[in-house]
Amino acid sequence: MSSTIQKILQLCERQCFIQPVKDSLDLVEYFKFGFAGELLKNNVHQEWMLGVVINADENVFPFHSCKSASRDIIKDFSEPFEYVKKLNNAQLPFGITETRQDVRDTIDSSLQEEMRYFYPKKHTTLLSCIFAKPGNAMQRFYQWQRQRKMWWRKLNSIVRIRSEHVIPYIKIILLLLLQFSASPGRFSLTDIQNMPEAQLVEIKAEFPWGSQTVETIRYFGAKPFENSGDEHKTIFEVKDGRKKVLPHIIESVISLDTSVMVFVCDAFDEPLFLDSPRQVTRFHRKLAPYKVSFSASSSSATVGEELSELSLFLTKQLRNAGISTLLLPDVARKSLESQFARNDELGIPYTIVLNDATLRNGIVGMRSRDTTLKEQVHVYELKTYMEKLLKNY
């Protein structure tokens, strides 16, 4: 195994945010969350359904089935598609997305070792079906693919510079400065493969260890339907002006699971603080499991205490406005370096620092995860500020 990978996975551990659970053949059974890996998990759920539901060019309607799924299209479909066709008036194109619980039927044993850590047997499935109408199904199989490649550019782990924050000369310091592990060409599409029943694109991710798929796209056409019966049939049918025609269906599947690691993997770096490497994880601020972290120096427990009280203070209009915020107990126990570590490889993008002079002038310090460089905001302004940091990527 390489030692990246072990890194990544004791780091992963250590911070509590995924855990493989391995079988008897040394295969992956399932992943372990712990506190900051379900808040990971979440938030990449959630950015994909403001990707494919929520963004999408056409309408998409989620549903949750609880019957188990066949990976029959127009079987696991059709009752959802039945609903949907009355609502949009039978017009195409439309949409249906499914979160769905999932087991792989085999794993390749003969995986190298840290591939295997992107195949849990266990699993959450992220399903998405397009269907469109005949005559421009394939633009729209092509614009799909640029889609979901750009979701996944646009989540990696590179940092942001906007000009708004910085003056021109300090941005121009800080993007020489700043040690990425990852870029946008991380994620690029294979070529078309034409398959029996589909053609197949698939969107990879590569690593110092391999390449790893992250999400499979296909174009069926119209083949779903040859073997099916005339029932399901005369569901599927829709309008294409005055004639009546069957959709042809464009399909997306990725694994939450993979997802997760995957983001992990792109996040991890180890830049050099004070000439020795330190981990950091770069999660993207839409990922990152905690926004926002609060550390303090006091000259005296009686100030280290009014600083903790400001601090519960700042975390609760934080919270109240909806920004994840982790405020530890240890706030003004310990040292300001040890925080930052601990803050840093939890990928949490802003520690709010707080000081003896704080309580005099209400300023405190917003260290960035990326930069290591504070800039000062008055703590009446700091939660429109962290809104209008995080409202944009």
The other form holds:
There are 2 protein chains.
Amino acid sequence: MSSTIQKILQLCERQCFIQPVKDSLDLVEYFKFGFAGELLKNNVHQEWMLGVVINADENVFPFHSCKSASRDIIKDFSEPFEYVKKLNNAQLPFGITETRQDVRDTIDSSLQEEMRYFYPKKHTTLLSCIFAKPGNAMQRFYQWQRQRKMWWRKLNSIVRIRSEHVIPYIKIILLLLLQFSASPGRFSLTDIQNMPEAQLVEIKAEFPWGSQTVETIRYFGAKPFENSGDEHKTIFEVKDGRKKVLPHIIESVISLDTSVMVFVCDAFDEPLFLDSPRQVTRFHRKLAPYKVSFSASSSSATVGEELSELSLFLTKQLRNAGISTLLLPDVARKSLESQFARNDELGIPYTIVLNDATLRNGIVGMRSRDTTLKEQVHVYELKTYMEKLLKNY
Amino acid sequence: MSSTIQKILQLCERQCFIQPVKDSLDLVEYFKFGFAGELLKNNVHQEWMLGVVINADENVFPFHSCKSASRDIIKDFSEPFEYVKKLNNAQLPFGITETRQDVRDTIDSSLQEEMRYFYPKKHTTLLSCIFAKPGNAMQRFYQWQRQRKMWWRKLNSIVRIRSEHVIPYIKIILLLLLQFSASPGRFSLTDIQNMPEAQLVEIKAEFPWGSQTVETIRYFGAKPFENSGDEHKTIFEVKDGRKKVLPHIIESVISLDTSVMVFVCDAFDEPLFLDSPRQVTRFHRKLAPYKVSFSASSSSATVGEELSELSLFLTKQLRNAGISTLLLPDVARKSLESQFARNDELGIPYTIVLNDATLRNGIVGMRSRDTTLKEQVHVYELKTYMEKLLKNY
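Alt. form predicted in complex with a further copy of the same chain, vs. the form predicted on its own above:
Below, the chain from earlier opens the complete complex, with every other chain and molecule after it.
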């Protein structure tokens, strides 16, 4: 087993992300998510909803299916299609998504051991189908590939050094130091493969131990209708302007569980710190389970108590603004470095550091996970500043 | 069957919210969600996450369980508890939530028919446990009741007439006209019942056909540990300051499926419009499946075409800002009134109305679902204005 993936799995268990549960053949049966993994999974799912359902070019209508896919796209979609066709005035284009609890029948047991972690037997499938106009379906297929690739790239863990953080020459040094971390080119499209039933493109993620399919996109055209009965053809018949046509189908499939695993692997990094490697998960701030945490270093127990109270006040303020914040009771007890190390492993982008001076001048340090540098912020501005930082991609 | 609930179920099916699936005994087996229901369910779930996990007074750690609850709180929570105890430095208080696919063993078949819709056999349970300090657990129990009641009240469908919408005297008339709609007092707490194993409080929703339990809150104290083995006591033993204690447990349970049904019933209204009743679902804007829709009335096909293109442009802008927007191809074809009627049934808070003049002066009408009044907004300001409107509760 590659030592990197071993380290990732150990970190996952230590920080309560995911724990692969194996069967008697040593294949990954499913992922058990801990609290950090649940928060991450929820964020991945919401980003998928945003990208594929809410911010889509067509109207996209989400459905949920209790049954596993039959792999017959016509049968699987006929019921939701009828609903949506009526609402959409039988006009193309539109989209339908389905969330499914799927079971993989066969796992290739000859697969390299570390690759098996990406294919749990039981997992949640997020499937989306675009029903396009025959005339521009091919164009939509290419555009869709680009859009999906961008979705993956947008959420990957490239280190973003904001110019406010550092003076120029430090910035250059940092960029050089950090350039070995997660690359934006990790996610790429394969060439189109011509299969009997569809044209197929995959989005792959490159890892040191090999490449991993994260999304499969198929362009079926109107082929699925060729072997289906007249009854189905009537259901799926729609209008393209005034012509009656059968829609051309573009299907896209990701596994929610695999995606969570991929984003953890993507985020994992081991930069050197004081000559020894430190483990960090550089989650994109939209995906990070927690966005902010608090630490304090104080000269006395009384000051420590006051700093804990201030941390609690600021935490409530951030949480009230919907910002996921971790406040642990060790704030003023454990060493700063051990708190930073844990926050880095949990992938928390910012740690707010309070000290004796904070009580006098109201200034806190905002330590960045990615640069390990501290920026000074006044407590009155913290909420607004955090909201601004977390708003954009 | 009460005629109101019959109307609600017909609307649910017509607009693709939920469809109760019944078993051979005519009891609701589960809810099948359509696209509008899926969006609503996702919004209810996210609001629960915000209220119970992210914006909680304690650190709350979300978990997921594949198995149904054993109703033995100690057994169910011992594994997540061990993780969280370690992270939280064995200090109280903290919280743990679990999402479960539950099956109700017994449904009271003597239940009034309309009440059965609130108790599907298979449903998703959202469970949260606060592990409180023995010294202030009782106080936390009362505080928790208030917080949960406020969560329900905050999201209910009371008509909010914003002062910008209307001149004062119209506002007063509207308030009088609309006061028969959903009341903020729909959700209330029952008295505390003393059960052998816990003190129990329910949050109930009042409907014309009776009252419905929407959340059950139990204060167990440390009772669950009395009958559990020493092994469990060791797992659950934590520190309150320097003392070793067993936590006091406050548990809160809602059904996600029931909640969606409750919010649909809460939102349903039949105000008179031109002397005939029109059906509206007055969802809180945070819950509404779609926040905005577009309609156009044009004098000619050419203008209609241009207005459709402008609608598409504005839709993309709103979607890009993460605002769920419905744009149907009937924009310039069906009558405005029939589009408004559909949007009101889908619970869309705002419909943007474009007309011939819009192409000249850039002004659109923003029709409110709740007041049916139109406000004028310039297309350049639409996105910012919508973001502001949708931000707050």
